[in-house]
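Let's start with one chain on its own, the form predicted on its own, as structure tokens.
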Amino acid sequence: MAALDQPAYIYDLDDIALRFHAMNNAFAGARHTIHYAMKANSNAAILRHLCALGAGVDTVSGGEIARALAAGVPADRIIFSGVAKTHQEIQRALTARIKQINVESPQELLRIADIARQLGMVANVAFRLNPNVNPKTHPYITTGFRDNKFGMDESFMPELSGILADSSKFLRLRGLTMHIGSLLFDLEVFREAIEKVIAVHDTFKAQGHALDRLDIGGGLGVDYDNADTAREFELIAEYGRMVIQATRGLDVELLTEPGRVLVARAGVLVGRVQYIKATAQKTFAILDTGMHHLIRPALYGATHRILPLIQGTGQQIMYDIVGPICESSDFLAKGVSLPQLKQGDCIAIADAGAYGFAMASQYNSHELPAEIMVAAGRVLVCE
């Protein structure tokens, strides 16, 4: 395949559909909408695929909104999150008539009200709460703890209520939202956060706001160290049951924002060995792909399984899998035992469907990798 003359991400659309259906089934019986967190992977073919299955999207920039609309996602299935929304981004979101804007601060709410006033529109908003729970994950992907920049605690509520009162002709509070972090497995932390958000929901309801949505965010994890995915599907089912039980009695549409759990397992990054270099300390397999295409190992110390696309010889050698970038942090794995490799061999980096291409760069003026879609064993799209 010509595309594999260069590094390439390969995505299995069937796997994405399987996980979407699992999440949808987990919330069966509840009024709900799945809004895919497209920051995980904003490939247009994946967006079209999920949209056809009935998903909406959660966006965090004006660029993502434009990309979602171009992929055919209806505006009324688009949520706009993010902590630093510009005047232009808010104006475009309102003009497009998206589903709601998730508000991160009183100043942002004032800006939304001012722009809605200028446009002669009513803005549908939800307040993002910071429930101050410890999600027990990597500190770089914690978003609902007191030290994080995201969301607002209860001390902001009087000011927010005042802004709503002053701009009642241009703002409509539709609900509350939360997102406490990524790579989460402890459902009790989710439950604690939801209960705190519901308490604030009840306060706003008592003030006369007709809240009809509750956005519980995303963050369910995948086990990058393990190829067995059965536990992840069990976790999805348990998650849905927990949320339905925790929100019983609320007359709201439940919004969820899964990202990683839908697409991480569906993608691999394939590169080719350029050189094998053995020193007195280590043996390096030097690839044509690296941190510029998959930054998670360098940024988070993340683990990805390494799959040599060769027939094993029986002899195992310990390798550091590194890339072409002029940085010592340019590695994909360290100290992995693999069959003996040679120049020209292909290697797949597993579970790279989330936060892979979406965070890729052209550092050192390298080209971006190709993206290839497969379904039912056939190549559908090659970009």
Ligand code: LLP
Contents of the next structure:
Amino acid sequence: MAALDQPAYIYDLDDIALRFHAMNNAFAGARHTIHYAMKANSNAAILRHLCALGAGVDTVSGGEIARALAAGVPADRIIFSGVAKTHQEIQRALTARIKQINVESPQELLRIADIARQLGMVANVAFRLNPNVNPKTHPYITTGFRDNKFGMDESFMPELSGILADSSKFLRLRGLTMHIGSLLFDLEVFREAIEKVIAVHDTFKAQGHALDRLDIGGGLGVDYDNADTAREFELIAEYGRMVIQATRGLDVELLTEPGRVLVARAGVLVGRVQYIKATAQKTFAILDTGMHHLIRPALYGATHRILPLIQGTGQQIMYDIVGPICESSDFLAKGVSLPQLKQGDCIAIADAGAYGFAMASQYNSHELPAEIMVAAGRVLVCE
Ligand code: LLP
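Same protein, the form predicted in complex with the named molecule this time rather than the form predicted on its own?
And the full complex, kicking off with our chain again.
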């Protein structure tokens, strides 16, 4: 492989496959479809790879639907979530005949009914409930608590039933959906939310709607501070067991929308040390990559393991790993102890496969990083 002359994300497709299979095995015995939340990483090669393994996708914009279709994901494996779907996006989703639209408000349902009427189609919809649980994660990534803009609580249900009745020729309620947050480890919070959703599911069933799906969203976490892969696979298995147990007796297809847990570990961001600068307070390793390529540390105070790609024997030094952006929030790690670095050394920022490139920007008019795929130890695609 040629030496890297620019920052790059490198992804291991085999690792993604392992996790996909672990998730599928966790649900063996249930009717279950994984809808990969492609907001985590919408690289076309990753979409093609997951699709070939049997995954569908969860999308949140017309752009994601277009990317999924272009990558060959069949329309009937595409779910459309998101709080602010525009007229054009809904029209496009219906025309493409995607699997289901996850509805976030009564006004959205009215808009869908209207567009379906104009197109002479039946829209398959699911209602996103806000189960009001506190999933104990970073406040920016909780979504199923009463303060959040996402989903609808039970007080919305009579209005939704009314709209369904008025537009029964154009709307078909396929099920309910939830997504309570991201980076979650507490399975009891998931269980509590699922139980609340099932109570509403039963109410709609009693009203005569033939709900045949239950979408429990994504959210399972990975531990960014420790690479305990065995524990992670155990958590995936426990999650599957819990969901199967909590939904026993429901005659539905279970849908999940995992993002991070499938792709986070599979990616690293590699940058090169441009300068070492020691001040009276700190030693900075200044890289050619930073918050514009991986914004998680700046945005959430997230930690990513730092792996220097050097033959490190020298003394350990405490570094702040920073980037080229003209902001003091432009850091990738603070106070990490590493073997002595020098100009030109490469550094990998670990576990960056999810919400890395997907959230990257060209701030300060820097280039986006490259993306490189590896499978079976070989470089496959350089995009
Ligand atoms: N389904 C829906 C409706 C979602 O909104 C999300 C993520 C997922 C599924 C997938 O969640 P996951 O399995 O990846 O936790 N940028 C943040 C994460 C934001 C997650 C937003 N929604 C981060 O870097 O931590």
